[in-house]
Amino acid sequence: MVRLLVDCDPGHDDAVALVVASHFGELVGITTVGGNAPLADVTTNALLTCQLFGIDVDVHVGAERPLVAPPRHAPEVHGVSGFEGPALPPLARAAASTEAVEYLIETIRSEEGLWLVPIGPLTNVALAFRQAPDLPSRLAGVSFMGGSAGAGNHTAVGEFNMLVDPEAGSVVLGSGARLHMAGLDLTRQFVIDDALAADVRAIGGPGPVAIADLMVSYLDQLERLGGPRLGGLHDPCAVLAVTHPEVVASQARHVSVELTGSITRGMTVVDRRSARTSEPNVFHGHTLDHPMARSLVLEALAAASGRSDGRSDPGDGVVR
């Protein structure tokens, strides 16, 4: 079974990664970053997901704020908490430290082989590879969910995760390390709609329940936006990529994260020309087969929600 860090900043999507992680792969360790909210709410988040599910993983807690540019968060996607919704239990669980990026090198140079799932900004990992450059030829790769082939999110470019920090995307674009790349072009057609969030519900228990409940959540966000109700379930896919890497079609390419331009800070810029002088260094996702993804994620959280009934065991020796 795979092995897993999971870098994360929960927001939903963040917590269904989590579940789908812990359920098959065998996740390591959580390191959290700021990003879909400020990090003591996606620390908490994390901390819950794993009580909800009885994902029995440490959590650390990392960077607050990019590398350079200041702090930027999503409330108008996943409320200001990131986790606007479910009525959730009081959180029975704590952080196992705030040094997320000595946490991620110790462990990565104590065990090669291992795959690194940043599904947040990817400041942690730019840290980590920075302060250790040997990092990034230990793993078996690092599958992160950031970018776009087309349009943005945040901006008409400019994904999310890429555009909070875009020079921690820099420098994890050039580490040479194995990347493979969940963007925007592939993980909206991994959609999020009233019937996915019904299914999730009728799974039954406190840990589908809230996760539907956040569904819910980010589709009428997205309708007050003047949208439709539907969204993309993003951070799944690069899970699934690691774990089901037939569900995710990919292709070799180069990637490059634009840092100065007025309207296209945060842009990816993928390089899909047949005739090409530049070298590959992603493995762009591009092509997702939604019935099996949908039919895996649905699995995972009816596996999980049999682990836990959302409290605490008084004998598990966490933190209350």
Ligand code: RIB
The other form holds:
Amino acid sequence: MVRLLVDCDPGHDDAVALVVASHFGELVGITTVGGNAPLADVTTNALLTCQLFGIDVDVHVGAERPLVAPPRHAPEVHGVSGFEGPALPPLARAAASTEAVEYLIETIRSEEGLWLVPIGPLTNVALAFRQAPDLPSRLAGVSFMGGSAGAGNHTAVGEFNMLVDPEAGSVVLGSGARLHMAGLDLTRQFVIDDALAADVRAIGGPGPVAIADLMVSYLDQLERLGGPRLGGLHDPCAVLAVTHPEVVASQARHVSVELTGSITRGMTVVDRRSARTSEPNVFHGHTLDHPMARSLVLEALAAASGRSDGRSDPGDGVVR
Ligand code: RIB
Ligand code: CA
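The form predicted in complex with this ligand is what I need now, so please give it after the form predicted alone.
Once more the chain from above appears, this time first in line as the rest of the complex follows.
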């Protein structure tokens, strides 16, 4: 079973990714990074996810802001707290430390062959790699959700995680680690729609009901922003690329990130030309087995649904 460290900024898709990682892998530790919401909020959301799904793993708090850019959040998508939508239980967990970068360095140095799965801005990972250049070679790999070989989401070409901290993205892309990229061109193949939210809600239990409420809130927001009720379940794709490699087809490509473009900053450039002019540095995930991925996510949510250590919520939104 693969052993994983997940660096996250919950958001609903991060929460699902944590459940998938804890079910199909050995989730060794969790670190949080400012992203979808401010650091304190995403840390609360990570702790609540562990509480709702009975995930007994330490959470370590990381970087509040990117390496260079000012902090940037996504309240228009995930709400101010990052977990807009459900009635949530009172927080009954606490972070293990506020030293996520030191935790990553110590843990990766103590055990060869871990997978690092960043599913938020890459700030913590870049700081760890800069402080400890031996880390990339000690990891089995880094499977990150970020970037895109096509359209962006928060700008025409910028995907949120890479857009928030492109300097960190550049450090990771140049680190020499084995890199697996789950960009928007892959993760949009994992559709979030009302049918998925209904299937999650049908699992029952406080955890799945909260995830279903988060998904519906996300779809409502997309509709308010003028789009269809269709989104991507982005972050679990980066986990499944490690726990179930057969679910993601990938190709070795050269990938870089734009740092100076006034319009294109944060854009990832995936070189898909047949005649390679740049040495590949990333396994670019290009095709998802969506039916299999969807089935695996529902399996993981169902398996964890009975493990909540929050107060019960029979699904009527009233937390007792
Ligand atoms: O662009 C999608 C990414 O940004 C996902 O990781 C989502 O959680 C947000 O962090
Ligand atoms: Ca995320």
